[in-house]
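Below, in structure tokens: the form predicted on its own, a single chain.
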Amino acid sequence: MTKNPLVRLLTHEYVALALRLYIGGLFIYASMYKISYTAEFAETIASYQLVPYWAVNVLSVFMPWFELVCGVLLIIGFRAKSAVVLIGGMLVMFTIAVVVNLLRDSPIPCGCFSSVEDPISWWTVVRDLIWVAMTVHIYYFDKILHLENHFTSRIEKIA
């Protein structure tokens, strides 16, 4: 049974690999500024007015490192499914935070890549939803160039 060529192309493992590298690189890039400028990132988190005040500093320190680790794991293909689930969860959380503030009519910056950005808009939501769709694609179709597969095949040869 042959699939539609378009479906075959969209579900191809190399498309999933390209999306995996893109999303992993995106999260590494997004984490760099936040790690370097933690205080500014804390102000961005506080401007969303969604987390308790005591959690703002904890999140501003923890979240960028979490993004960095997940991005690196995704790129190298070690526990990639776990990393993509965590990244997808973060993206859903970010999307909900943006939608809530759009409904509040708050003119705050996204804070995704720096503290000096255009205010959030519905385009931010669309962009985030596209990234969520990419994580779903990666979860289901990513099968090649996983570092952990390389190590497990060596262990199987030794045993």
Second form
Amino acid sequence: MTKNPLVRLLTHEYVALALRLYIGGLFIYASMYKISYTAEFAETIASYQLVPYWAVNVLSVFMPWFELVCGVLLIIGFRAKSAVVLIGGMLVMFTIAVVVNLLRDSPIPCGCFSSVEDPISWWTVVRDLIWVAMTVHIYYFDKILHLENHFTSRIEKIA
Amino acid sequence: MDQRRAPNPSAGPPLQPPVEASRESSGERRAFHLDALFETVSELSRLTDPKEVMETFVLMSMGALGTAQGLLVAQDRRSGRQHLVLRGLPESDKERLPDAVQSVSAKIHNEGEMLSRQVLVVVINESPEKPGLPEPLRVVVEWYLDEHRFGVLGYGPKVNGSAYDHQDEDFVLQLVTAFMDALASASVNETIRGLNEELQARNTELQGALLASQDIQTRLDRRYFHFKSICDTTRELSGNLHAKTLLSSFLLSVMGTFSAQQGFIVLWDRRDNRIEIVTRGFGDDTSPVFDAQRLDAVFRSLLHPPFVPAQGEKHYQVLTQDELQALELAETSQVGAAFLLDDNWYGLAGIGNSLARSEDDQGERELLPALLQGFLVSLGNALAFETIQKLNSDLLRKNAELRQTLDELQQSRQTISLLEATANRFSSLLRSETLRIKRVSLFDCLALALVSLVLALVFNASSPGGISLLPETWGQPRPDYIDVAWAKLKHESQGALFLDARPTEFYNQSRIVGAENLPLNLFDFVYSMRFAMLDPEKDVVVYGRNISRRYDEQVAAKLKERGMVNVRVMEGGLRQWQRNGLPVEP
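Now show the form predicted together with its partner chain, given that the preceding structure was the form predicted on its own.
Up next: the whole complex, starting with the chain shown before.
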């Protein structure tokens, strides 16, 4: 046992599985509100003052579904690598947006889960960074309970 | 010969006186010489054998000359023979005589040409000194008839001891001349006799040849007839490919050839137990009847070693009278034959009541086998033709089946090709998918985005909470604008109402001094509470846009809808106002 028990714990595949399920569920939960109240989400995106006015509506319609699809695929383990990469990308994008608006001192809510929230703060940034770290962990150590692996092994037997 | 010798003593009467006797004897001797010459010529002319001519000549001339020793050598260069006649001389001298002839031959050769019928007296009253000639000789004469015949004549001394005189010499010359004439005539006669004998022999041979040629002609005519029969039969049979008509044709040909009035032929197929029988000239009661049992008995009795051939070979046997009687066929058939083509086909034939039957004729005995041979060949061809026809029909059917099988096989091959191609594509696709699953790919990301977009659009279109994808301001008419400078003048003169269209949080953060807040999301509520009583003619300046929203344009549009006629949007917004250094409050 040359490895540190803490390192071994952190790199265990079951930890990766737990994180995968958490992040997937998180994104599915977040997308539910946004899909239901597209107009409010549009206002939230507009309040960030980062997206051109002609793209705000399109983005407010598309983004929730994108989050939902990536979350579902991540949980069932189908194209999980791509899904986790996309989710990580979205989290990075959210983090950057929050940081920019914090530097502007904009009095806007986060808009992640509902429109009635506390304004963005540096704790919001910390939270997002933690989520990004989780996605990185999932990318490198997640191996088990993929629906795709089941089909892959079956296909390899056939081929 | 003895009679010739008898006058000799009377020719020389020694009792007469010498003087008178000399004159009288001279005339008498001349007459004697002539008489002797005549007799010699007469005698020689009757002889035909050269050797007899020589011997007679020597004896008669010796008698006439009165000598007891004489020799004659004749050389025939054409035939290479040499005749010797020796009288009163020892036999030992015979071996040396050829030398004498050689000298004559040498002389002839050296002189080039000698005259024909020339006589040369080389020795007279002397002893010859030439090689090969006996010592006692006193007269030597060389004679030359022609280039082929020549020789030497010699005489010993006279018995009365006198020398040869001129009359004697002349007499010898005449004698030799006569001898040469007789010799030539005898040679000619001999030649004629030989030719005559040869001619007679040739005539005899010619007669024999004529007789033989007549015999050969007779046999040749018969052979020609047989050959013509065989040829006609073979030609007739060879074009026939049906067994039954072949049997009939053959039977008719054989009956015609043998001048027979009745005949039959049977063909038996043992495997199928079929019997083909053709009969001609028989009455109903005398026609032979054959069935399987009888034919089996017939061939069982015939199948002894000489008759059973090698495997699969055609074979026939001409039946003798005894065999015909044993088979109970002698009453109706005079000539019969049994034949078989192979292990399966057996046959029996018989002809009877022949008009021109000749038992001893060899050609007749050979004719039936020859006809049978041709018939068997044709029968084999006919049976083979039937087999070939059956095989051809089988082959046609098999060809049709084979063609169908080939078509099906081709279609199957095409199907297999398609299936293999499909399987290969599926395998490669699955393998590539399997490899791709292990890593992140742009395709997957794009696919996820596309799926999300489709779902989003569908849901947005069908959901009651759906929104327009395009900004609202694009469908609205262009508002009236006022630049910052004019806005500043109005602001200083208190001549216009400044409205901030941004959300409340941004209004609270920074605004133009004296501006009122009319946020877009609370427009109806705030307007009804605070601006409903506003004079429609009052000047209104609206500001408050950002990159994501154009609140000012939207609020201005709503104010126009409510009857405000002097609503303007400030160009540049709050940012430009601040950049110009104009007053703002916190």
